[in-house]
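Next comes just one chain, in structure tokens: the form predicted alone.
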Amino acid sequence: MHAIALYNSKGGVGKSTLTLFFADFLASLQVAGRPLRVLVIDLDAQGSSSTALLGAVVTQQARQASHTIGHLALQLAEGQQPTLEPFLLLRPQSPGGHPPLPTVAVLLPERESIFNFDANPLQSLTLLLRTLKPALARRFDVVLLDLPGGLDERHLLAINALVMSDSVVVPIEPTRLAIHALPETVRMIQYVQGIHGQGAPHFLGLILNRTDRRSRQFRLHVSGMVQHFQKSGTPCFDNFLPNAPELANATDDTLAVQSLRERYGGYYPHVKRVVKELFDRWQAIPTGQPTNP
């Protein structure tokens, strides 16, 4: 199993959208004669990626039943060994009799339980690494962790999620404000690498989102940022996602579609290339050789 965190200290740069895209396309891949088994763990209390995958009704019912990542983490912190199945929610069948999209499982968030977990300053920062990750490894090939923005040392559950991650990618928009947030993002990744003790999570690179390389802002700011990180051994992904309203529409769980090509329309090749590069990058990580931002 490989756990990939999507993280940027700045909000609104596309972490949840990319989580959905990665889940869709990775779950459609065939490896060793079967589809990849994909789990999304949504740690952002807004629940954007989990709602896009499950729909508002299912997410509300799960929260009412206390079947969320926060409730699960609290039980693990108390030394319990809960059965995972009630917490692992599968994307429902497509409405209207359409063929189902690729199967994706979800662990969704709930604000109060996350707050209760974070409220204990003695909470172990390696809890999920020690207790949850081994259990998930028996069920899944890929785990995508959608982390909130504004992360700092007080957010103990989200830090736990970063600690259990094998790799991290940083979505970023080509704006000056987004670039200013990068040093804090790098600081938190390095902080978590120190907790893990084995150099994980590996830093796979930056993914440009809502990007037009012909724009003035890209020429003024982003090209220099990319060159800076490349010199430090942290490259930007070769592929990027364009600034396209149609891609935002792909997160609408009420739209009935018959295939990923229909879901993503003319931007299907863009997303596919980004996901393939992600797959190739994590497959190329030498065992025991972390990459640092």
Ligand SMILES: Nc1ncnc2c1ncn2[C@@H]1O[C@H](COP(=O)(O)OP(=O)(O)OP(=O)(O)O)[C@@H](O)[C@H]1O
The other form holds:
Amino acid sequence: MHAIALYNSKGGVGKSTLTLFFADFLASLQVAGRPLRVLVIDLDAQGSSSTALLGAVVTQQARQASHTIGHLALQLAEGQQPTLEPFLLLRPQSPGGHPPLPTVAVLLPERESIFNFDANPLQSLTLLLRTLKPALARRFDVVLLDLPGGLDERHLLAINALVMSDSVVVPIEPTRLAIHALPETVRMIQYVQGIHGQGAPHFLGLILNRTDRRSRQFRLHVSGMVQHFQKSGTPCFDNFLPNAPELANATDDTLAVQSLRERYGGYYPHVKRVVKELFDRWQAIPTGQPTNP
Ligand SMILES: Nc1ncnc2c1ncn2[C@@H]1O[C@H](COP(=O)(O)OP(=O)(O)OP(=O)(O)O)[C@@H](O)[C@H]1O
Ligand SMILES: [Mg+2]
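Provide the structure of the form predicted in complex with this ligand, given the form predicted alone shown above.
And the full complex, kicking off with our chain again.
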């Protein structure tokens, strides 16, 4: 199993959108004669990627039944061995007419405020790494973690999730504001690597989103940014995702009706190239080597 976090402390850069596209695409791949088993863990209480994958009704019912990553973490912290199945919600199939959708499982988000701050069971920032990760490794090939923006050291559930990730990618838009916010993202990744202590999560690189090589913004910001980060050893993906106005609804619709491939056919070749590069980069991770963004 490989766990990949999509993280940028800047909001609205495409973490949830990329999570959806990666999940939908990876789940459609056959490896060794069977589909890749993909899980999305939504860590953002807004629930963009989970609601898009499951629909609002399923999401609401499951949250009312406390089937969230937060309640799972609480049980794990108490030393229980909870049955994971009720927490792992399957993307529903569309009601007739459409080809079967690639199967994606989803673990719902929780507000950090459910934890009592005086006796917070997540003080151990390696809880999910030690308890949840081995259980997921038996069930899934790829776990995608959709992180919220604006993280800091107080967000113990999200930090726990980053600590259990094998690698992290940083979606970013080629805007001045997004570039200025990058050092904070890099600082948080280094903080999490310090907790993990063995080089994880490995920093796979920046993924440029909403990017158009012909635009003024690209000329103004991207070449300089790529050079700057390459100099400091921060990798940037060669492939990027264009600005596609029709995608503005991707996280807002329910994706249980149609696959993203059907819905955004023209956009899919870009997704395919980025996922291929993602795959190559994670395969090339030197095992046991510390990495610094
Ligand atoms: N390549 C793109 N082209 C056009 N619109 C996009 C693209 N990528 C993302 N968007 C839109 O931009 C908005 C923000 O994207 P998204 O929700 O994925 O960002 P995020 O980083 O997850 O935000 P948050 O920090 O709030 O979780 C959404 O409305 C989304 O549909
Ligand atoms: Mg999001």
